[in-house]
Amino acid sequence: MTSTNNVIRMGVVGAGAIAQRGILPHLSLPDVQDRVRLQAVCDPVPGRAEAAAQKFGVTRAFMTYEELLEHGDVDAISICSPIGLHFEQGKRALEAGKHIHFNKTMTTTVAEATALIDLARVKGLKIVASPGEVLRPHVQQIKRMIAAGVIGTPVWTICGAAFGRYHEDEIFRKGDDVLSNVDPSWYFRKPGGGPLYDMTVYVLHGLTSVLGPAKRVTALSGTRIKEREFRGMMMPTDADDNTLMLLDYGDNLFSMVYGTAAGNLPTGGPAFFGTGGTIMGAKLNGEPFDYPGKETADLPNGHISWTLPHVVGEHRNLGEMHVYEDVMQLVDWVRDGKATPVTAEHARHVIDIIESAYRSAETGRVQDLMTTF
C-alpha cells in the first residue's frame, strides 16, 4: 500500500507529548518530504488532533483510531499512545495492512509481542520498535571494545533510570490549550505504566545491544509512591515504580538494573566493569573514547544523538532525535527494502526481561528468559 510516488504516508496515533516532541516536528520539516509525509493524526481528546494537524501541516485529523485506519489513507503509522494500548492498536494496524513504528515499549508482554511479530510476517508488513539504541555509534564501539578485551574480562554492569517528576513537569502539561495540557496519569498506572516500560527500556536495549540476550532475571519490585500531584490534584498510582533486578548473561556475568521513583547514577549510560578497566557512558577509565561521529557530537552545543544517520540539519534543533531516527529506519525499510537492526525481536527480548522481573518479584523465584534476538 505504499504511495505511487514512493513517499510514505504516515499516520500518527496520539498527539500528546511524544508526538509533539519527537514525531510531528521532525516529519513536518522540508528535507523529509521526498520520503515521508504527515498524512493523518488522531487523538481522543476533543480538538487535539485538529490543533496538531494545523500546527504541523498534517493532511487529515481524526478523533478516533478507527477513523484514521479507515479514512486516513496512510501506508504506515507511528503509535504514540499510552503503552498499555500498543498491542491492540498494533494488531488492528497490521490487520489493516499498515507498517508500524512503535514508540517504546512495543507491548507489555512477550505473548503480545510474539502475536504482532507473527501477524506482521503473515501480512508481509514491517515493524520497527523503539528505542533503537543499537544504532548509536558509541554503543557499537563499546561492544567492539569489550569483545577486543579493552577492559579485560567483563565482570558486572549497572544501569537504570528513575521517574523523578519528569512527566508531571513536561512543558506539554503546563498550559491551558489543548496541546499543552496533556494528562500524564497513565504513566503511573497499569497496564504499561512505571519506569521500566517508559525509561529503563532504553538502558536495557543498550545493555543487550552490547552484551547480547540475557538468560535469567530476578527482582524485587513494588509501588513506592502511592499517589502523585499534578496541577493541584492527586493522582492515585498502581504501576510498580521501584524495581531492582539482576540479569544473568551466563558464565557468571551479571547486570544490576533499576527502574525507580527517584535517584539516578551519574554514569550517562550503562557502566561496564572488567578486570582491566571500566567503561562508563562514553568514557574508558575516565577518559572519552573515540567512536564514529564523535567529532560531530563534540561540536559546540552538540549532542550524542547527532551521530545517528538521519539526524542532520534542522533535526538537530528538535527534541527526541532518536525517536525521529527510528521512524526513518521504518521509512527506509518500506521505501528501499533496507532492513534495520531496530527489530521487533530485540524489543520482545527486553519486554521478556521486564515481564519476567515482575513475575520474579511476585513469586520470589529466578525466572528463565525464553526469548532471544
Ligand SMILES: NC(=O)c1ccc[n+]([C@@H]2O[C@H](COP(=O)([O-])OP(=O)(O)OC[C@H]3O[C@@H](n4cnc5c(N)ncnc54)[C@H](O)[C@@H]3O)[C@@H](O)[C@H]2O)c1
Contents of the next structure:
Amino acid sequence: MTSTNNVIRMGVVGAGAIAQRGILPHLSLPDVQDRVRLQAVCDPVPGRAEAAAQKFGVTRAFMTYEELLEHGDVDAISICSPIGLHFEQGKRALEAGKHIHFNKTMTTTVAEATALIDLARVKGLKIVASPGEVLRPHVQQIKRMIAAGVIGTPVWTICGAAFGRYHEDEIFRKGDDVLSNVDPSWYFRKPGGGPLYDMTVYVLHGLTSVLGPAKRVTALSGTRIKEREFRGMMMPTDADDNTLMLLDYGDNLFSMVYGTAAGNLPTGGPAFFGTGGTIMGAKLNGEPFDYPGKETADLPNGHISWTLPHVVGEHRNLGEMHVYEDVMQLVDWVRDGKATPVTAEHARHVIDIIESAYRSAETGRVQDLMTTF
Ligand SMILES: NC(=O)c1ccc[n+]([C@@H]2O[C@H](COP(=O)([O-])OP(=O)(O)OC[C@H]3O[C@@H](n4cnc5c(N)ncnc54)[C@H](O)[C@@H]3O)[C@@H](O)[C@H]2O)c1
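I've shown you the form predicted alone. Could you give me the structure of the form predicted in complex with this ligand?
Expanding to the full complex; the earlier chain stays at the top.
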C-alpha cells in the first residue's frame, strides 16, 4: 500500500528530541520529496504536534496515535516515542497495515519482537529497526579485516556506553516552548529506560555485525544512581543504570560489554584483541585503517555518518544522520522491494542479549540466547 506516485506518506509518532532533531528536518528537505512525504505527526502533549507540523511542513497533526492511524493517510510510520511504548504502538500500526521504522530499541523483550516480526510477515508489511550499524562501511571493513586474519586469532573484545548526563543536558531540552521543553524522565524508568536500551544497543549492533550472533550471556546489573535532576526537578529512577555483561560467541571467543551511569573507555569504539594485533575504533594497531568513503569522513567538519549511502548534500549539515539513513532504508525497501540489511531479526537478537543480561543478573545464572539473525 503506497500512494499512487510511489511517494511514501510518513507518519511521525512522538515529536520529541529524535523527531525534531533527526526525522523531521531530514524528511522536509527538497531532495527526498520524490520518495517520501511528511504526512502526519502525533504527540499527546497539547500543542506539540501542531507546532512541529507547522515548523516542518507536515500535512496533519494529531494529539492521539489512534487518530494518526485512522485519519492520517500514512503508508508508514517512524516510531519516535519512549521505548516502553514501542511494542504496543508497533502492533497497532501493523494491524492498521502500516510499514514501520522503529527508533532504537524496537521492543524490550524477545517475545514482543517475535510477535511483531510474525505479524509483519502475515500482513506483508516491512519493519526496519534502528540502529543500522551494519550499514557503516568501517564496521564492514572491521569484519573483513578480522576474517582476513589481520589481528590473528580474535580472542576478546570490549565496548559499551555510559549515560553521563546526556539526556538531562541535551541542548534541545533547554527551551521553554512546547517544542523544546521535553521531559526526559522516561529514560530512567522501566520499562525501556536505562543505558542498555538507549546507548549500549549501538555497540551491540556493531559487535554482532562483526562477530555474528552471540550464544550465551552473564551479567551483574542494578541501579547505581537513585534519582536524577532535570531543570531543578528531581526524577526518581528505577531502570538499571549499571550493567556489566560477558558474551560468549562459542569456541571461547568472549566480549565484555557495559551500559553504565558513568565512565567510558577511551577506545573510541569497540576494541578487538587478537593474537596478532588490535582494532580499536577506526584504528588497526594504532594506525587509522582505510574503508570505503573514509576520505569523506576525514574532510574538515566531516563525520563518520557521511559514509552512509543516503547521507549526502544538505543532510550532512543536520543531526542524527544515521537515523535518517535508517528511515530511508525503509522508504527504499517499500518503494523498490529491495530488502535492507537493517532487520528486525538483528534487533531481536540484540534485545535477547539485553533481556538475558538482566535475567542473568536477577538469577545469578548464565543465560543461553535463543535467537539468531
Ligand atoms: N534523544 C536522542 O539522542 C535519540 C537518538 C536516537 C534515537 N532516539 C530514540 O528516539 C526515541 C524517542 O527518544 P527522544 O529522545 O526523542 O524522546 P523524547 O522524550 O525527547 O520525546 C518523546 C516524545 O514522545 C511523546 N510521547 C509520549 N507518549 C506518546 C504516545 N503515547 N504517542 C506518541 N508520542 C508520545 C512525548 O510527548 C515526547 O514528545 C527513543 O526510541 C530513543 O531511543 C533518541
